[in-house]
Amino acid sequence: MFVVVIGPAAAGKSSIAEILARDGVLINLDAATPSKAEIDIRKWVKVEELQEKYRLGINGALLKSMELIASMDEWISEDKNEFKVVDTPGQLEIFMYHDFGKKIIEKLSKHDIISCIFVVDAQEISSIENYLAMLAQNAMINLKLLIPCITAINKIDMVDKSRLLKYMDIRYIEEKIEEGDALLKLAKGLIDYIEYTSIVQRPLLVSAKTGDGIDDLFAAIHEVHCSCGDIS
């Protein structure tokens, strides 16, 4: 199985990927960041070299690197008995607005089943609006990549966990939206959107630092491809 770890910068995505890969293989697809991964894309593609060769800025060179990675096979581990964790750059536009991410997913799907972990920083979920926006991003990635994607809210050791649990209650969200202004009420449409487009409905609260929730994350990854598992 391939587990592709996606998320914004500074969400603790690489830390989650390293934990998940302890009993598997870690694949680093971030051509801008040195890594101790068993398979490191920087062996073949380095952002700083692309900047010099094509006279690109850092963002342009990162997109160019993903274009090259999508056309390569050297970094793909084909052993179906391995648990293969793929760490990706922290630029969500690669997966939401460009086809490079989709092409990489399609390439991986030819070798093994795939699931996705969408990692976000719990500290960024300071309101219902932010929470809904985060889930909407995950829903968009689901639609774009067409693979099951689990939401992992990381760094819960740094926030009030009880507040996050309230946000995960759909009735609580609906009540708060009704109390809000016109702009907040526009978020009502997001609830149905998320409900119908998210393959996996249960966001998981985890901490890469303390290990809290990691066992639940492992269980969800394995359940998502099992018809007998109910993770809603």
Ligand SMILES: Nc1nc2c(ncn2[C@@H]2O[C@H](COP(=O)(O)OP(=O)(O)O)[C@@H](O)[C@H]2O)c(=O)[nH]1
Given for the second form:
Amino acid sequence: MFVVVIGPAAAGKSSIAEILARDGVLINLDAATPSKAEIDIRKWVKVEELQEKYRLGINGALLKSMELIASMDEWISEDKNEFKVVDTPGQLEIFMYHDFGKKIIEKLSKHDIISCIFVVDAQEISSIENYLAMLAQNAMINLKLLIPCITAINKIDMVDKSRLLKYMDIRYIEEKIEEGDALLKLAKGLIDYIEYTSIVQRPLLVSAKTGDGIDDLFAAIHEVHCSCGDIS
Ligand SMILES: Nc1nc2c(ncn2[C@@H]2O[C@H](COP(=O)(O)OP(=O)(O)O)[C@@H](O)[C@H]2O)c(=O)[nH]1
Ligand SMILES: [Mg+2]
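Can you return the structure of this protein in the form predicted together with this ligand rather than the form predicted alone?
The complete assembly is shown below, putting the previous chain first.
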């Protein structure tokens, strides 16, 4: 199985990928960041070299790196018995907007089944609106990549866990939305949209630092393929 770890910069993707790969193989596709991964894309593609060669800024060079990675085969480990964790750069648009991310997923799917983990930073979820926006992003990733994607809310050691657990209760969200006005319709529509599009609906609260929730994350990764994606 490939487990592709996606998410914004500094959410903790690499930290989680390293933990998940303890009993498997770590593949680093972030061509900008040195990594201890067994398979490191920087052996073939380095962002700083692309910047110089194509006269690109950091973002353009990272996009270029994903284009090259999508057309390469060297980095794909073919052993079907292995648990392969794929770490990615923090440019979410690679997966949500451009087709390079999709091409990389298609390439992987020729070799083995794939799960995806969408890692977000718990500290960024300071309101129900932020929580809903985060779920909508996960729904978009599901839609764009067509693979089951588990949301892992990381750095749970840094926030009040009970507040996040409240947001995860759909009745609490509906109550709060009723109290608001301007964005009422949008938020209600968003809940319907998320329920309709999300394959995996229950976000997991984890901490790469303390190890909290990591067992649940492992279980969800294995469960997502065994139960046709329904872990809600
Ligand atoms: N407190 C805390 N810090 C974390 C956690 N996970 C990652 N970090 C820190 O967040 C920063 C970014 O982590 P990194 O894994 O490099 O994020 P990435 O850019 O998404 O790959 C680093 O300083 C990590 O030590 C966590 O669960 N709790
Ligand atoms: Mg990283």
